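Next up: just one chain, as structure tokens, the form predicted on its own.
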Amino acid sequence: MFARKLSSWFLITGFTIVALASSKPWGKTPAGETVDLYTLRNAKGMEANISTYGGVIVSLKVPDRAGKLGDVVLGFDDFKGYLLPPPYFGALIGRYGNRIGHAQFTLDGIVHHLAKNDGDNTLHGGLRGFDKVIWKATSLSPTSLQLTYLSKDGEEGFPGNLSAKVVYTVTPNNELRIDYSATTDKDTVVNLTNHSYFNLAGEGQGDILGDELTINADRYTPVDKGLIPTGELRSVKGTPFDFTQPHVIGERINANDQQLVFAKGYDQNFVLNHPGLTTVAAKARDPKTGRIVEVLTTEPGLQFYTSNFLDGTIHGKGGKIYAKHAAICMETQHFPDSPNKPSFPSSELKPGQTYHTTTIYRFSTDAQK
């Protein structure tokens, strides 16, 4: 039997013809590596555009309640717009998401120094996270893509050569499905998430202080000065953070909280009370157009952060300038810090063991005018 690509929508295989996701090549790094854009889609007419140069998330269209589709994530028309310094506009993000304090942490009595990217601490990976590297492109589908990629041993200072693996999915049912995996063939941690930017009334079109949230949470991780985790998983019970019942996000984000001094907004890490694919984690709705997000995850942890530090300066797809709140970020994961938090679920990985975990974005409407 042959296996022989006729273009980028279809694939023989033996006598079955296969439909691929489409692609094109979207540029090249200053290092001269090609990077390709794919795009999956729905039945429906849900769309996502993803490229290989980290994993990027570049649009997600989805129907408004009158059925007109809409780019609801930020981000840039051009691939140069993601070489600029981050704010990890849809990035897939590793080898550890969120932050691990005084950029360290011991494993097996060794300690691992990483870099200093967050003023003391480690951000998103380090210099050059996940999101800046060439993932390899396997299209599964032509709602399906698998993205590959080798983390060597060593590479931005975490132990063992890590092979992570991301399928992204457009669902029937208009989700955005993302399976996580990844082995090691020494021991280390791991912690992948995606950091898009929701804006359910479309890219740059205002705030997202009207919508309105829920979080299946009563608890989280309050955070010292420099956004690191004390350790403790306090109650949300009569604070600006109880969104186990719909709150509009606006409505005490500016509230005399020390926790949204630090972080000039909401930016922490909830506990989830159920994690799984059966029970909603969180819920976004826009009051504008009804467009609903929900998130469902094997995750422990959800990050939700306002993007507090947008400041106008970033011009985005058509120009659009992204100011502060412009965008919420859902980031499913395990906690932040957790290398160093004996007390967190763990975040570590051994040979022969796999990481997996999966986070849905399920888009949907309301009736309501």
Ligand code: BGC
Given for the second form:
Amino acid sequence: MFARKLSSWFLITGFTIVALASSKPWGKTPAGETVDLYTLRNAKGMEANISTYGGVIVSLKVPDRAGKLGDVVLGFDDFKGYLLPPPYFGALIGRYGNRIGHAQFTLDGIVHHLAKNDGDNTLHGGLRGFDKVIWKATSLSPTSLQLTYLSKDGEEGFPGNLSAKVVYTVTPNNELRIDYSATTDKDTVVNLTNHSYFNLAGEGQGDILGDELTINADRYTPVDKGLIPTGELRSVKGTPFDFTQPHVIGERINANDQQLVFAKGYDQNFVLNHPGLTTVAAKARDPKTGRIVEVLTTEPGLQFYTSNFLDGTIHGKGGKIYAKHAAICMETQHFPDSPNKPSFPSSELKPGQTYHTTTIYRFSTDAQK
Ligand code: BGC
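Now show me the form predicted together with beta-D-glucopyranose; what you just gave was the form predicted on its own.
So here's everything in the complex, that chain up top.
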């Protein structure tokens, strides 16, 4: 017993003993694959639980302004909840985050037909995206976990064997850092993200309409009624999409704007003014608990989604009901449908190149400011 516990927490390499993240078996898939749950924790008590199924962030505990830890992501207590169809709570998304129109794209003159799982379109990688596969886990330290997955040539219709690697790190500054990388053996497209549903008041604690939000974006990519970008980069000025100054999310969500009607709320990609890890791309604050999350990313886009498609039928952790607008998603990404939009930043990856992106979710409270 002692030896088993020791071996799961420590790696003895030569004369040094390296501390690892703790883990426990969390269940088995219907196919009999083992699912493990890893815990990353920093010295301040911030804690992330991550599942090898879908690379899901199952829980994320951060302090409020009184120092009380709370779980700020929607999800399930039991891993079986994640076997159900969307909404992709906390999951890694690939090969292609968000939608590809008509479930096809042309690369090097070849038309690639993808799995359709959203009407005529492909959403979040298809029927069995990266959210529904088992990732191989390697603990790098008590605060860092590496997940890898080999997506075979032709999986969900995408070309090339794609080796994907994601490293989750809980930093000493209460940040959750996500480093994504990938290589391929054939020309392909790739767009990886994480689909956490944040409620800074705590998961299941009402809606997010009272949260205050800033997005450092002067433009966004409007969509058609199938939520596929039209190709236009539209100015946010004078519209409900202007979050360049802080606005309460609920203030304009029901405005008479065709984009809000199409999406039943916010569900658009924002064109970030300054991608990179030195500028805050988005910031949300819950006035009740004082919790703040700031998003920093090397990606050019951010999907701001107000969980419009949650309808109260999902019972999450502790049986809590997750209704419409129970969370916000801030999915960092290349723009939706880029493989069919030559004017958007390219999502192509070629053999010999390494895809690499980083996103940081930095937590603090308004008591610290
Ligand atoms: C999309 C929504 C979609 C949701 C699925 C988001 O990334 O933008 O349109 O319904 O994912 O949970």
